[in-house]
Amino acid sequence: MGYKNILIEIKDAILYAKLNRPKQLNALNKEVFSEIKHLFTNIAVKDEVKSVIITGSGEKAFAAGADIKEFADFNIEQGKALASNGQKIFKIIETFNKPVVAAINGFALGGGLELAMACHIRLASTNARFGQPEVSLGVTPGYAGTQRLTQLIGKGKSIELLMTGAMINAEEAQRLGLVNYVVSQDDLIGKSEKLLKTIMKQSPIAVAGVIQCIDAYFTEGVDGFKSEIEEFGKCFGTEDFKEGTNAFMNKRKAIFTGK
């Protein structure tokens, strides 16, 4: 599949995915969703890829929402199908077994913020702006924005932002826990790489287990504590566990193989 809307590169085991619709401020349309799904089900799963960075092209936007003209004439059932498809694709990112970082280089609004929140870690440039302005269009967020924003920053502030449609800056986003770090735009990718390279030194099996356990905490009907017991136990049957404990006892750095 050739991508029209995403630029991709694999370097030092990191898959770089850059949303590339700068004239539309990298707005998400059905082609972008299709390409994101393909990226995470066909490219990111390759053994040569150990982690993913998602960012936007240009210096203005990560992704400034959904492409409104695509759904302006939708009926109720079409609207439900649109939201369902978006949620399924973003869930693939949220539950992906390799670390995914959103390097937010500008506006992250509506669907763009929902994409960023589906990633495991978020970093922002100082010029980044965040918001869920859907109410100004007469709709609610559809790609799990109400759910993930509340999980990340709490009910009180999320309901304010969702009902007012207000934007916040990068510093406020960091204070609320929406993003992990705020850096200059020039340092955004470098900081993301540094963070991922630290994670990639750890056991891939253990990192994947952490992702699964945390997701279990937020999944209805799943006992996160039991999930943690299962993942913890599985680790004892891996080569990574043997390598990690042996390295610790012999005071050397572990070299994990993901087996």
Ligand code: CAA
Contents of the next structure:
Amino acid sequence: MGYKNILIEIKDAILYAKLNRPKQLNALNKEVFSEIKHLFTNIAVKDEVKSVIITGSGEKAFAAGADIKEFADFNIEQGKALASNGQKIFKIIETFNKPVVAAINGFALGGGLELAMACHIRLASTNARFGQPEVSLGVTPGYAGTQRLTQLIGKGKSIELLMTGAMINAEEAQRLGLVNYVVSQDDLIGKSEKLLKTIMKQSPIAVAGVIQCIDAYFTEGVDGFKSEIEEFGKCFGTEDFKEGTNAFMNKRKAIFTGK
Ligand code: CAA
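Give me the form predicted together with the named molecule now, not the form predicted on its own.
What follows is the entire complex, opening with the chain shown before.
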């Protein structure tokens, strides 16, 4: 599949996915969604890829939301289908078994913030702006913004941001725990790479287990404590576990193979 709206590159085991509709502030239309889905189900799964960075092209926006022009004349059923499809695709990212970083280089609004929140870790440049402005368009968020924003920053502040549609800056986003780090735009990808390189030195199996256990915490009907026992136990059958413990006892650095 040739991508029309996402620039992709694989370098040093990192898959770089750059949303590329800068004139529309990287708004997420139907095509972008099918490309994101294809990317995570066909490219990011390859063995040569160990982690993913999602960012936006241009200096202004990560993504300014779902494409308003595309859904402006939708009816109730089409609205539900739009949200359902978006939620399913973002869930693929949230539960992806390799680390996914959102490098937020500008506006992350509506669906753009929802995409960033589906990633495992968020880094922002100082010019980034965040918000769920959907109420100003007469809709609620649809790609799980009400859920993930509340999970990340708590009900008190989340309900205020969701009801006012207000935008916050990067410093405030960091204070609220919405982003992990704030750096200059020039340092954004470098800092994301540095963080991923630290993660990529760990056991990929254990890292995937962490992703799964945290997802279990937030999944209705799933006992996260039990999931942790399962994941922990499974690790004992891996070469990574033998390597990690052997390296510790021999006072050397572990080299993990993900087996
Ligand atoms: N959808 C479609 N086009 C968008 C867009 C969006 N979400 N955001 C920006 N654009 C387009 C603009 O229409 C404009 O295109 P034209 O030049 O063809 O008119 C271009 O991008 C540049 O935008 P602006 O001229 O508006 O740039 P600005 O600097 O004046 O303002 C902004 C920047 C404050 C981000 C403003 O563009 C804006 O408010 N955008 C909409 C943000 C928004 O409401 N997002 C939520 C979308 S709904 C959603 O996401 C629902 C959901 O959860 C599923």
